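Presented as structure tokens, the chain that follows is alone, the form predicted on its own.
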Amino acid sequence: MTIGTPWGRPELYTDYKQDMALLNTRAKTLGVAAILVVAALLPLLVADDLLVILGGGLVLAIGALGLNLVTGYAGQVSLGHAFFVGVGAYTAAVMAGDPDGRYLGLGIDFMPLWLLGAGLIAALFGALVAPLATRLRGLYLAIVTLGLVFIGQYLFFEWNDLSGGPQVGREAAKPELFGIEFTVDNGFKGGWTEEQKLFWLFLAVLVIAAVAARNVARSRIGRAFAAIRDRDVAAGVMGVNLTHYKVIAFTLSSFYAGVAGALMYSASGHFTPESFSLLMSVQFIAIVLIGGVATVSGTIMGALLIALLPRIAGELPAFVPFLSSSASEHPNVFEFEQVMYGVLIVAFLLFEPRGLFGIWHRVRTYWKSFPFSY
């Protein structure tokens, strides 16, 4: 069906199926394709030190997508995301670890297997915690999930055979697939560096995770999440099984966190129990709020901004004289970086509650209607 010009109206929806499509307009299809092409070519265009930061942002985006499913789409406030990230990291390390080594290890080198295992074990813990969400909500649920972080830190600190102990840690799972050693320079044809190969790996996993999250959001499960988020009592009266869908939300969120944890330390090759602190949970909350609640593209934008924050803070002493780059002097860029999490959260909640996605949406709407005001 075409209306108006001889070429039709490509953005005019003529049925519900088109409205709910993954990419429901030609502009979105072309835009996503262009972004993916640019992202795939990026490792050939930028320096390796910047690729490390951007690659970290891609991994953060995978974990934040999970948090956005449970908090943004389903409306269940969770402050325990760092716990599930830690479960995923340690699961991958154990599965890929040396069976004859100092710490627990199963010797499973096949990357898809330990990556999937990390997600499934984290999802199992999420499913065990999920029943609490049916009894609690709001602040009470946030406090309970916050307790998971401290429980997890206790286990990680005390279970030395698993974690290696505080300030010691253990080796992360090494990503290798079909002869490609992602953590070794020139480990494959073409002479690509470690940073380039890891970026492509993280990008591929993120694309799969983002498409899956978007499909969940536009499915029957996603509509149930939205009903629970907007008014769970009304959703229950309308026939939505609150317990069932809250369990699904926490399980999916934990799976994403576990996958992110398995990949997060593959570049550095080492991690310690101190890594999975409350600050990590705050970091993921900041990504969701800054990027945009209940949006996939906004989550990715927020993750990249948070990943770039240390780099931005490191450049500030050249422009702000009273900031020091030394940790022994105050105020320094490391303190400023932590303060910026809170500042950005407050600023976006006050002035742009829809986050970076909201800014992009307003810019897009303006140019779509230009030169008309409405």
Given for the second form:
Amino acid sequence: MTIGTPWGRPELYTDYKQDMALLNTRAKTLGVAAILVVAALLPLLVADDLLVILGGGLVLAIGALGLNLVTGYAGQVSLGHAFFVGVGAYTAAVMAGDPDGRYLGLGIDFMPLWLLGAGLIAALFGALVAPLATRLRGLYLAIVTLGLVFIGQYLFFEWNDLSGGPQVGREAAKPELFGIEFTVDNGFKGGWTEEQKLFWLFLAVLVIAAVAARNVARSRIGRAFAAIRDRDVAAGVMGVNLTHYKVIAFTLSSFYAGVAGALMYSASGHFTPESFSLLMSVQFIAIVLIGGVATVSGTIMGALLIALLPRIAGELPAFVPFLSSSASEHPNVFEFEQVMYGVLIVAFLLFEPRGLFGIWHRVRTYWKSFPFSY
Amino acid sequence: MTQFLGAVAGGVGLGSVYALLALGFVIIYKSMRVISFAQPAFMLAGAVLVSYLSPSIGFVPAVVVGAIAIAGVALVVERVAIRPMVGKAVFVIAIITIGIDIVVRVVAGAFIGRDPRQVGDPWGIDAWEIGGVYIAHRHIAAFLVTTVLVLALFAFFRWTPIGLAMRASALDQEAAMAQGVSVGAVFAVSWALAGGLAAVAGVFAASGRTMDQNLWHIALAALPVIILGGLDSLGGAVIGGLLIGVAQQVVASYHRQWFPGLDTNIGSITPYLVMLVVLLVRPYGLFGTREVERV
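Now the other one: the form predicted in complex with its partner chain, given that the block above is the form predicted on its own.
Next comes the full complex, this chain leading.
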């Protein structure tokens, strides 16, 4: 790839294509390569318990990328993301489930198949909901998608063959590809542990998902999304087909949510219908806002921060004496963790509306023009 | 028939709670064009506060003090977190209110504690039996108090200067400012009113049962109410609240006969189902102002 001119005038773009390229500066190319190398080597360097958390963060990032497409890029507020994550999780569990087991199962072991299946079924539900989105705007849409979470949870509670019922739950889909069983621990035999293998798997899926999201964002579809977000009437005047692109936004977002749902419980191996509550939707909203609206890298940063939050909260009682680690005393770390979601959302929106990406952007700009202030 | 009338009586009680909550949502929406997702937290906080106050100062004073205190909390929240964001995208402000909701709700929830806690209302689960129909005292009390509050609110908007200012700024904010209306004061009053109404609603929602963390789900069911009534219609909020309350109780009561195959009572999601159906037919609710838009 040629960057700028061959004679090294950095950031001199001679055509539109260079400006819109995926890695449009040399620093970005090197930075992304370095991050990928570090991420790929991380399982060898970091203890397994931290790896579980980071792996969870990567899966959250996949789901949050979907929410960022619909809410960040296309500006359609969705509080119903948890529902689509749930649809994905159950689709994967059913497709990969044991046909002779207690709950529904089709016995498809081939991972790419159930991963895609989970995404597609969730996308189908997204496409079914989308017509509502085209009729409604802004906060009406937020409330309807909130209703979706409650209705969805009712269905998950009620359909016992699918979900195992409230507080019982069922086993999640086990990732397995070309004879590699990702959920089997081979650490004691000198092989890879479960945590290491799952981290690599999640990383691979996230990289594919992130590149795809970035490509959507810088294509015709992404520009249409941005136009709808900034002013839908103006977008309509310019010839953007609102219905068409809103349906695309919801379908894509639900696809991401479905894939994230399929992978979300592979580490713990079990999940209950209680998981897909409003709290999960709020968690995804928090990731998008804390990370940075309409940014891919910010979403990933936000997801890792939110995933690490329980761990950070868990470490706190050692430093903050009045915080208890027992759930029956107040104030305890679980309450602290929840309060932190709220505080982080409010604080970021008030003081750094562009999220973690905004902070990074500021640091970058400072050093770019160093020693001048601008 | 007695089953139906009993369900309707219960529904009117529940609907009164919804109506109070929905009024809060609508008042804030009319002044700022924002839905405050912090209402559930104010409702829970109000109920918890009253449960602490009523043993020492009596139930009625506790409700009054609780409502005023929560109105004060709402004022502070509005000033600190919402006012700096005025003029930003409504979606951003709505999300901020979600953040506030989480913080306030968790802090209030921490005070519930392990022991069963009640708001100390004088009605409990007492009921009159009229021709085989049981009508709980608390439902009648909720309905009467809601009626009084609604009349007081309408009088407030109709005859007081600040009420006039609120109506003016709801109609056209810039024109109201040009006439000397302090829009900041309008925002503050609307948040305080919404907070106080939520606290009263919380007391009635919590009466006849012990307090638990899930009380705030009731306030979320008031969201379909404002959608049904229309986001900017006070009358719609009251009528929508009663309609949804009655519909929910009737469905909950007849669940066994109508849906014998379903284990979980479908009453809990009835408000959302009604909302979906209404929105498909009338995207701006039953009494909401239709946005005129030409492309």
